[in-house]
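Next up: just one chain, as structure tokens, the form predicted on its own.
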Amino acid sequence: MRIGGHITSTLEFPGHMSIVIFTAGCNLRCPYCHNPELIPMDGGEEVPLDKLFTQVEESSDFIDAVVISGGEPLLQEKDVKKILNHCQELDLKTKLDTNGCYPKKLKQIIDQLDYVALDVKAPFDKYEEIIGANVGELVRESVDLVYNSDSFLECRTTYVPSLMNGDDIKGIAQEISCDIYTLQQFRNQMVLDEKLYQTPNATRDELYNFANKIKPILGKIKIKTAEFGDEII
């Protein structure tokens, strides 16, 4: 499997110390993709699965839980597969962190998840104007698929204010279904295209003005800064 790394962490599944393997390759090219080192399928290293396994083993007694995360770790959904069916062997909870792009591939593994965090980067008729790519369909496929399962799911947008605005956050709102929507801030520090390091970062309270009128829709909202952490509105 060719991984760009990984790390333990208290913060990617929430309530539970995980193990985080950063899958390479990804099918998109958000211009605001903070982890661009992870887009060519050849990045990273050739990492064997038994190899994975036996540092998921060597962590058994301190982690309760694994996520996969990216790049898009669906490129790669024979190895995902098998190691959330190694998870399962050691009791371990599991989430994938998904693009949404790959409905197909999700609902063969879908039976093997706890948590999903699927990142909904644009109202689904915009995409295409928004990040460059026409898979709106396809990301809509996957939330309903993910939301009538029995996985918890985390929708998440990163608010770019070069590229979206109020309306279109409105919009996402009213077309998903989920347990927590995650607003996330922008950061100009690491961007797949230069033009944005001109664009300002979000502010904090941009997010939380937007969650506040959200709310009513969605229910469950959480806002995600560098300044404040995670905030649940």
Given for the second form:
Amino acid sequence: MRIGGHITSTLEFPGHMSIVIFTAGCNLRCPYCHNPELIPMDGGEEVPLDKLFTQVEESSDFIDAVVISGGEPLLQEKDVKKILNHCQELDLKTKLDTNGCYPKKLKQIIDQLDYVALDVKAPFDKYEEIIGANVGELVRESVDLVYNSDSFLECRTTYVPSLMNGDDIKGIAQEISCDIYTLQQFRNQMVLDEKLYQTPNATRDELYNFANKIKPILGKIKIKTAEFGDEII
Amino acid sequence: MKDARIIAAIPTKAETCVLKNNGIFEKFSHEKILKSCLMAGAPLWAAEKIASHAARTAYDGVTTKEIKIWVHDSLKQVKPKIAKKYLKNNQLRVRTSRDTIESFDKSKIEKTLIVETDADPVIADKIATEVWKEVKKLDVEYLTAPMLREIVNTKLVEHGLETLRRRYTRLGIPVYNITNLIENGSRDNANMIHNPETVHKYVADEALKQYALLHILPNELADAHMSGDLHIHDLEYFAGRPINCLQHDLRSFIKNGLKVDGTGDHTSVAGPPNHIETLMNHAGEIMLAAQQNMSGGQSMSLWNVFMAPFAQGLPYEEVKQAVQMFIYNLNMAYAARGSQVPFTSISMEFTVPEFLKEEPAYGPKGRLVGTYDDFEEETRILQRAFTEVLLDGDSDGKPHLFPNTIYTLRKEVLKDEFAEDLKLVHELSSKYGTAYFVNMLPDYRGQMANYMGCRTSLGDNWTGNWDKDCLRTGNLAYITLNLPRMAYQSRDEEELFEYLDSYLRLSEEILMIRRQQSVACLDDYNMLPFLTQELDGERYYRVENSTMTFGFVGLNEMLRAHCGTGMEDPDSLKLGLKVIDYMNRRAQELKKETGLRWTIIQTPAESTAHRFAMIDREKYGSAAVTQGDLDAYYYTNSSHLPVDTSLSLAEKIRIEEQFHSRTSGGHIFHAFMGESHSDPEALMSLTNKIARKSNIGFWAYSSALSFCMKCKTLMKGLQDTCASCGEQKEVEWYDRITGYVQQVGRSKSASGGWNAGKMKELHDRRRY
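Output block for the form predicted in complex with its partner chain, input the form predicted on its own:
Okay, now the whole complex, with that chain kicking things off.
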């Protein structure tokens, strides 16, 4: 499996200690991508699954869960499935971070996932305009699939000031159903599209205001900033 | 008056200029000569005649020396006795250290040499005479006492009398350094800010440090420190404040009341407290008072258990109010050495531990009120209140940096019943990173182990009695070994252990001297009255149970230098463990040989990690294996993995836990995910796992914070810009320096802060 590395985290699976595996390769080219080194299919390094399993096992005394993030993990869905099988054996919880472009592949493994964090990057009909890929309908399908499964669903949007506005956030909120919705702060330190270095970081207050506006629609909202951490609104 | 008027009326020859000894020209003064003649006892007529004669004879550029010869010769013709007196008045003057100006007197040098250095009178006379000859050659009007002493020292060295010179020399600090201290302060200790008290402390420290190196320690031992083979901590306190830290027993003061001066002679004496607020007050005063006698931290363990009888029947809010007062008191007592906030630690229990349940409990007025088992609820309430107050932060929203708050995890605590209490503590960890955890589950534990925020530790494995082993005593002193240097000097493993052995032997000698000095300060000099006061039929401070400890820095770099790989390599690690085991074996031998309590500690090397690395870079160049760069090199602390290690948390635990059972004098694991903030529930889950599944004995979750001094916004991580008001300069950082959380000193107005080595380390700490 091609992976970009792994870390131990208290944040990626809320309330749990997790080991996070970053897979390499992504089908999208979001201009604000903050892991651009993981986009190429040949990014990261080839790690045999056995070795990855050993690392998970070595950590298993101190973790509750495994998070598979990326890149887009579902580009290597067979290996993802094997990891999930292994987690079941070790009695570890599982979480998948995905961009939602592969609802069919997602369906194959949804029963093995305790938690799915799904990017909703734009209102479904504005994907082309905002991230340059017309995949909105696939994402919608993924959202519906997970919401109707036993898995916990977190939908999340990175708010990028120059690419979207409050109406877009509201638009997203009206189109989706999820267990929690997270607004993430755009940060201009590491991006794919150089033009975005000029875009100011989203502020906590901006996110807070949006969150309050959509709270009546979605119920449980989280905002995530570097300066103030995770705040449930 | 009459004389003065006459003198004033006498005309002077104003144009003539006199060349003085200091090379400055001055107008010839008729009056000056007149005065000096009168002072020597000459009659007015003679004085006037001599002065007028001098005025007539003087030429431009005449020297004072010439004038003095004329006057002397003339006075001699009037009366030899007057001339002699004139000479005496006008001869070399010495500004003494008693703030007086006296005539140079050779016999004084002789006398002081005999008194201060035990010099043979013949030698003293010889040296004094030679000094007199030197001084005459100097052609100066006055000397200062320090200059004169230096001349004497030079003569002593010339005669090969080094032992006498060491006794006779003067200790102090160059003018330039004092100016620098006043203008810029020092960053040796992150707990100290820049103010008049710190200036006083540093100036005094310098003299006392030199005193220890020169007078208390034999050359060989002083050199071992100076050259960086090892580090003697708190050298400035070696002579007069030799005892490091103390774990108090609050019960002693509940039963007996409090005399802060130890004697009751100079201060008001308080009887046994009757009310929780009084006891809170006393608890703070006890630590403030004791730190006046000591060089290190003050700690109270089992704090909430011993406090519990005073909370009986009180509403929660009242208990919390009392706790809040205590915490603010500790943080606002600006009263330790050099106006530091005293270094205090409080250890708390989540429940009354098994071994205390049947112990007699002392309550208001020091009365026996049952056993501690009866105060389970109050014990828990006090812990909760304490944690809540810490969570609130100060009035600006910053963390309370003191006391270091230490939570003891026992098997019975890791149950659902305590989930709420544990969750609150982990919120504190997540918010400020200030909580510490003690793990009582590993096999190497007895019933009791107490720590301080700096990580020094005691366990009930000395006599086997928890009270004797853990309370009313502490670490007496520790010495830190420069491990990487041993590797630079050794060709093979055998040599490595030979060096280790020789460094250990030097350290033993130093620790024994420190102990002698401590015992002398306690028993003979009568200067540690708080520690020597009698409580419950014995001396409060139990020196017989205090620890003498070997510490170390840079195991990782030692292994890299010797094996080529650091601690992450299992083979290297094996050697690392062997090194620490060797130290432990030596400590065991010493226990047998001396009957004293020897331990091993992971030194909290706040400055030492930087000092060793800088000296070694200088000495060994690129052969030295260091962290950091040209601006600031440093070694990795103790047996920790480097702060930028790429190993996972689990791998770090599995390596570092092996050292905790081997360092009973103190250790810490920095559970440090690399995230700028953490999820409290996930931390709680991790705590549970570390306690149950590892041998880690003591740890904390580090959490870097930023605080905007301008708009009082607290942020996570190390931020350069305030997220609220955009301020860039006045954003201060907080993180754990070695043991305790402290201000980094980033903001423009910051006073004090981390040293260069630790600053560099902070930037290298791995975060995402």
